[in-house]
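Only one chain is shown below, in structure tokens, and it's the form predicted on its own.
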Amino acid sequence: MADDKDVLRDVWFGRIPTCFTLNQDEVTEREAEPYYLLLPRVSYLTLVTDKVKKHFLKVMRAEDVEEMWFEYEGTPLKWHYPIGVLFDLHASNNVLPWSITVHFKNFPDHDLLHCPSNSVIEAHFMSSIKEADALKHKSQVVNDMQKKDHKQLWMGLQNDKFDQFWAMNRKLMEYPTEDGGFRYIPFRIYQTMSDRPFIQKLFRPVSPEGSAHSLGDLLKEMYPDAITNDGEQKRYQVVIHGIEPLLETPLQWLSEHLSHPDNFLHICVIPLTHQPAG
């Protein structure tokens, strides 16, 4: 079970300084000042931006306001991806604060899901937890929980309550000692240079011979280009929660400690832009 509480806390309390600016095409009654916020990496944009919305609505007329959405350098930001994943995927090589543009019209239906209320976020979050538990425990743990237990997971995330969340989430991180880990590791590998949203396949934390699989083993099978061979120049960064874990790190440990609250290990593969030597 996940016992390294300091790691769990560091992951939970990771923040990204962000500057929200209103898109210049929006109609305002006076100039809209930017709004600064520390965004929690493990949450979702639409869950933590009520203050942003209120700030910009002060300078707008009600008839000019439709559904709020966010964009970074021309890319609409998918609210159903955790904030940390969006940052690592699109902006990790840029200076802080992260500059996000806020829109209130021309919602890009082909790029983004609508999010009319927090209940939509909750449904998405809980379906991810259930999917992860199907992979880890054949759904036995999540099915044994009561409705109030599910609510405790959601309220812990929504209200940024680490202890409340982990009091329940630790049950989802347990496994029989003799198994050596979960049945399968819930993971998603994201790339910016792909039309495919992410890679997600079945992968066990332990080999048939009983040895622990590492992050490198997962990448060799799922995304071999991300591995740098001897003598090659490094082409990709493999990032989880803004850090590059050693490829030797056991996958089971990563799943227990560096998964997002949705219980998935979100891995970003980011191409490195090599500067010509000058």
Second form
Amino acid sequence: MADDKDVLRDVWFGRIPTCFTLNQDEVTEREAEPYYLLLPRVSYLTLVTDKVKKHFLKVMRAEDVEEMWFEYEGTPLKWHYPIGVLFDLHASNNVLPWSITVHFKNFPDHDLLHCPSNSVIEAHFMSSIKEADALKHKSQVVNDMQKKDHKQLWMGLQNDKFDQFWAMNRKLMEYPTEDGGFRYIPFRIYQTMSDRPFIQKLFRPVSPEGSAHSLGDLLKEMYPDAITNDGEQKRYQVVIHGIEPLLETPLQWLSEHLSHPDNFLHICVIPLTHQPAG
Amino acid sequence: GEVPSLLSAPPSAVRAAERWLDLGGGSGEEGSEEGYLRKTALRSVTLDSESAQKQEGSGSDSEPHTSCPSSVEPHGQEGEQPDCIKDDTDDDDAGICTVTESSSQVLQFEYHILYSCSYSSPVLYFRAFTLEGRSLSLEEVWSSVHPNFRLRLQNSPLNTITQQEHPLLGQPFFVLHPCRTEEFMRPVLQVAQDQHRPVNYVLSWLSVVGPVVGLDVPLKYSTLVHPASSVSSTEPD
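Provide the structure of the form predicted in complex with the partner chain, given the form predicted on its own shown above.
Below: every chain and molecule of the assembly, starting with the one above.
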């Protein structure tokens, strides 16, 4: 039986094989070869694609290069979402490797946030951690940390250092035993069937009667369509880190073990009809 | 107790804010529970990147909405059309701040108020476009913020403006970070409680953060709050 700590490692080291191809309308001095890379599920596109940029800049002139952005089958990819979430949401039922198109022009500023430097990614990451702690601990734990502790969380992610990250992150996963869990669970439910980017609301891990809430309880409250009732055909997959956890799984356990480094549980609801033909 | 949700405030309190904010629906699936307040306004703005770094005169710590006349005050208080406010570009002659190199243009600003359940407070989202529809960058927005406000924001990093995804629309907006909201709202609520005065939480909050990004709350709206309509204002949880 896998130890709970093994789950933390499996989550951290999850990878997605990806093929980056330059958008054919970009102006190049010679033909651009595709670039292959294993992307960390828990990181962010703009943090891990320096090599991709360098590779394509070799065949382009400086004046043809603006802010790099990524697209999958016509959908601009939001760099501020964890990579694994983007894959599960848009491409999980398609063949590997994940084929991403790279652009250097016509940045879609009505769809994507700008990402001029790594400090923007860091600010975004830390802001998620702070918001998660506001929900879990009324911000008490994150506010008690020093600046260097915050830095350690970020450096751990940036440099892919599991131990360095979790040395600090474990504090954010603690709670008073008598409470039975966090104050509220930081989560977001994503789907592509409507314009709304995600659902995020207050939800406690423990009921007023003291019983542990499950993943199914969360969905019943926030996204009842995702639940298959008796006799119905299954319409949706509920995916976290590329797997479908049992709906009976306690939400508190999921929050402690299957959250992303930003301390949020990112849950994707994917329609089962969204499958490639053949 | 928790600060009541913006949208669970008594109807009359919300109506006061609604006079100049349209109630925009979200995706509509849950109706008014998840809407947001929205206002669009045309502002003639001085994009002043030159003096973004230097600061003259006032080093005082006074609250933004009293320290320096905003360069974007609305025309008078009468005959105001909430949906389309065109403002003068005032020459600032208060001597507190000097506008040097600048270009003046008319921009369209869109302001949204949403409620953050994580922080139990309202959050101001906004974006700006040129009349041709080009989005303003963070640098340009920053340079449109009055120099005195800019200094204050730079000194308190948790109050900076960042670009974020609108949680209901999924599009990029600029946001004034809500972290410090409780800090400046608490005294307001306490005094009002002590004096048994009604407080419209949203209008009070907005009158502090709004002017920083050019959203003014005309005085006359504060007179619309009367005893029967008070938002029960307990401290944020």
